[in-house]
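Here we start with a single chain on its own, the form predicted on its own, put down as structure tokens.
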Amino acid sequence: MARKIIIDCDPGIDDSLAIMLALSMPDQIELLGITIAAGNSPVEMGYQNALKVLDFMGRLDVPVFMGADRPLRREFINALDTHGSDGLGESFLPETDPAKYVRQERSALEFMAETLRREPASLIALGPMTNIAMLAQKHPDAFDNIEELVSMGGSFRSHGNCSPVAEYNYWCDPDAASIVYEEMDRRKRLISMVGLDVTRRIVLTPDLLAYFKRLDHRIGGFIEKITGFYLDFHWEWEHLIGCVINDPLAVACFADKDLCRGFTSYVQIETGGISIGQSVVDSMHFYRHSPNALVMTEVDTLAFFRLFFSSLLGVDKSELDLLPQLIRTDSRTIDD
């Protein structure tokens, strides 16, 4: 039976790749909505661009509110440096057509708190925890109901992707992570951190997008389109032929529980300084505290890459005869 989810994000190349693979899992994915939060582009960019890949999908039915134009409390720094200044990989996508939707008068927070106070479902989080927290602060009652909290963000033994020691979603908005870290602690409740460390290990390179595009063009070609820039960006910043795609494995996460392994234990995100976005894993349970994390630290790369091909072609994993050849040789990261 499918579980009913919130997507909370900030689309964003890889963002759009895991709205794109929820919606092709409605065996394991009901999408309630999409709430947007500024991230990695600025919110209403955001909201177009989760309109555009849904649309592409033949999925507006699913409704897209506008949440957080800003973090709590620091500025706002986006990452158009890495996502293009489109937020999508400078494809440029045309500008979906307003009489094929309907624009949401609500905002995502009262979209989230009406929709989990109504039943109780689970939430994604594929951006800066913005939303979320707020949704802690202003409705603790909805906030009870969230089934399970999968977050993508974070690190334990891999470096930052912004800083070197954070990640950019919880180094855009510290306070917000701080904050929906604590409530879970409060409530004893695990959040699912799905982190650098398992994410590096998710590299789309040429020769999978080649592949793709073999098995179906039109889907293929699409995110050859939106993940070029992509491309370049981790050749010139990480010498990486390929790109890390961050997202797609907490969404697969959350519908595969096999797919990635870890440990629980009480993490904190530090708010300030130097290591502003750090998430600070006490692994050696020093603090002798409760855990309030799931930390995800392996991840069968390969079962990803299967279940990504097979769900977004509508095929069956067997008929991936390819993947395991194409995972062996180009699956390397900058942490190997």
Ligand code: RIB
The other form holds:
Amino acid sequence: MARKIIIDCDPGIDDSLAIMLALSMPDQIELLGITIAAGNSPVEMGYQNALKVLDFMGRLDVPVFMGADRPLRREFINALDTHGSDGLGESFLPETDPAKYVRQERSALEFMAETLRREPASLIALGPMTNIAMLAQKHPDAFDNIEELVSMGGSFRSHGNCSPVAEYNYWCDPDAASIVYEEMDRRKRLISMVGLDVTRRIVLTPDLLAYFKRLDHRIGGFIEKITGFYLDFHWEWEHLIGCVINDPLAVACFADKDLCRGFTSYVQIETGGISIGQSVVDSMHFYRHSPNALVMTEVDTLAFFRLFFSSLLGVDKSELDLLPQLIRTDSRTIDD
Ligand code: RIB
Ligand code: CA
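Can you swap the form predicted on its own for the form predicted together with alpha-D-ribofuranose?
After this comes the whole thing, all chains and molecules, with the earlier chain placed first.
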């Protein structure tokens, strides 16, 4: 039975790959809608980018809703330096024809609140959690109805990507992230934190891209088009041949619980000072506080790419015989 989800995101190159993956797993995932927050891209750009991806996938039936255009308190700092001036790797895809979709009147918050009041659904957060924090504050009954909350964000032992200690989604809106973790704590519930410790092991390399294109030139060509800028960015900043595709791992981790492993812990988000945005993971139980998060620390990289390729290509995993030799599964990651 497919599980109903809402994806809250900031497309964004890896957000786009995550949306593509979610749409390619109809047996596991029913995507009820996409809500947009300001993050990688300004919110209108993120909205248009989500439509471009849905159009490519032939799924403009999936509704997209505009959300917060800035963080709760902090000045908005986008990540277009990483995702390109169009937020999609400077692929400069044409804007989606307005005649092909319905521009939703409801806001992201209204859609989330009405949907979750109607039926339990899971929430996969792939950007700054501004919309989700506002849901918790203004519609706590709807927030209660979130079946599972998965967040791509934070880091435990891995270094940050916006500061020595902070990951972008939680750094961009630390107040929202803090509220969400506190709200989960108040409810004695666990948020799945799919952070940099595991996403940094998900590196889309030129070899993997070449393999993808050999198997399906159309989809592989699209992924190549939107990730080229991202590959350049990773070479310039991390001397990495490949690009870390964070967000699809959060979707995969939701769909296949064997992909990632971790531990439960109490987590707080720093909202000021030099460590702003840091996810402070109390792995040693100093605060004697019950856990509010499942912190992911290990991932089966090969299993992820088998799922990613087989879902997007619509082929059986057994047909992907070249994958094992293309995946870097050694212990060394870009962390080392
Ligand atoms: O730090 C990586 C995260 O921030 C990803 O979700 C990326 O899309 C950006 O939103
Ligand atoms: Ca994102």
